[in-house]
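As a starting point, one isolated chain is supplied in structure tokens, in the form predicted on its own.
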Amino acid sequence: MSFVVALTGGIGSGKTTVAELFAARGAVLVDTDAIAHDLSGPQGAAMPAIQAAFGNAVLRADGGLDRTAMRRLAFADPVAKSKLEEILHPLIRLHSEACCAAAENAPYVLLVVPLLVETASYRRRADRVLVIDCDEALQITRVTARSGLSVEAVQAIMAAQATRAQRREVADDVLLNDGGLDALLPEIDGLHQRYLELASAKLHAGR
């Protein structure tokens, strides 16, 4: 059984950057957002159910999910949001479980789950929870710069997510990402060594 570190954080906190830095050090990356994109892409396993539930209005020309249209619908209609989650979440869990199981010979697995606080099943599967935290104003600046979304749209997304305090409550480790790489790298190196030690201890305990 792989040692699994669940990584989470709010939009714009730097989850992708941090995850890639851990992967560069040897961790196997299992990203639930990437899995969701595959499932809802052209010929994705979730697309027949999504099309049946929401019709062609949320489809792109290539048959994949139009995420902008779906985001607007989900924010306007809680029932639609719940319906989409009922389609996607079980498939994402199955695929992520398979990816974690396939990485049994890896030093450890970094399981990226943006909505970890909201989905308790992922917390139960993790040996450790790492929260990427940063100032909320910085989150907004980062997301508007990279995505073109308005400040109001980003604030709406943040309001629908867990709060910083709620994420910190479930954390075993908190990585503050308010600065640049120079501040981040030593913290990642330290956590990486810690996770290697914990993974080794789990392996020996299971023998």
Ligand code: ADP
Given for the second form:
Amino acid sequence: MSFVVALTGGIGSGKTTVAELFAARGAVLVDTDAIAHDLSGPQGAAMPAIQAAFGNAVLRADGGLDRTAMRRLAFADPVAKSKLEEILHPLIRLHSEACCAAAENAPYVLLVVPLLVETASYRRRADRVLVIDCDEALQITRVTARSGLSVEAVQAIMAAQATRAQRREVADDVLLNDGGLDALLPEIDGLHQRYLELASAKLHAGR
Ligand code: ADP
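If the structure you just shared is the form predicted on its own, then what does the corresponding form predicted in complex with the ligand look like?
In what comes next, the whole complex appears, and the chain from above leads the way.
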């Protein structure tokens, strides 16, 4: 089994940006959000169960999930929200496990899990946890600029996520992403070297 670094952080903390910088250095990315997207896209493995649970009202013409309709439904009805999670979460876990297993020749795997603090099973699977930490006001600025969401909408998403303190509690490594990219690159180089060494140590210990 390859060495797995789980990466997490709040919305707008910079997970995608940081993950791509690690990938450029040779880490293999497994992104649970991207997997969720595929599962609920046209022909996605979760779609038959989603259609059976919620009917055609949450389907787009191409057979994929109408995310806006689903979000509205889940927001209005907590039972619908947990039903959707009961369908998606086990599939995301299965598919991400398969992707990690398929990456056995990778130097190491970077498993991006936005809700890592909230889901213990991913933490158990990770050899190392990397948390992207970021000032909350900056998270709001970044997400409103990126998505057009209102400040209140971003605050509501952040309120439903783990706090900075809860994330730091599960972290082996913390990357502070409060500055520009220039400040981040040497830190990423250092962590990448560290992960290569730890991955190699795990490989040799397993022989
Ligand atoms: P997440 O995946 O955690 O939601 P992103 O990586 O998408 O966060 O970052 C949110 C936004 O902030 C993006 O538009 C990204 O380009 C920008 N961003 C992230 N980190 C930095 C940084 N260090 N300097 C400048 N912009 C950044």
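Rigid core (definition): largest C-alpha set, two forms, superposition within 1.5 Å. Only a predicted model underlies this, so the values are computations on that prediction, with no experimental measurement involved. Residue numbers count along the first chain shown, from 1.
> Determine whether the C-alpha of Ala36 shifts by 2 Å or more between the two forms once the rigid core is superposed.
After core superposition, the displacement of the Ala36 C-alpha between the two forms stays below 2 Å, so no.
> Compare the position of the CA of Leu73 between the two forms after a rigid core fit and state whether the shift reaches 2 Å.
Leu73: C-alpha displaced by 2 Å or more between the two forms.
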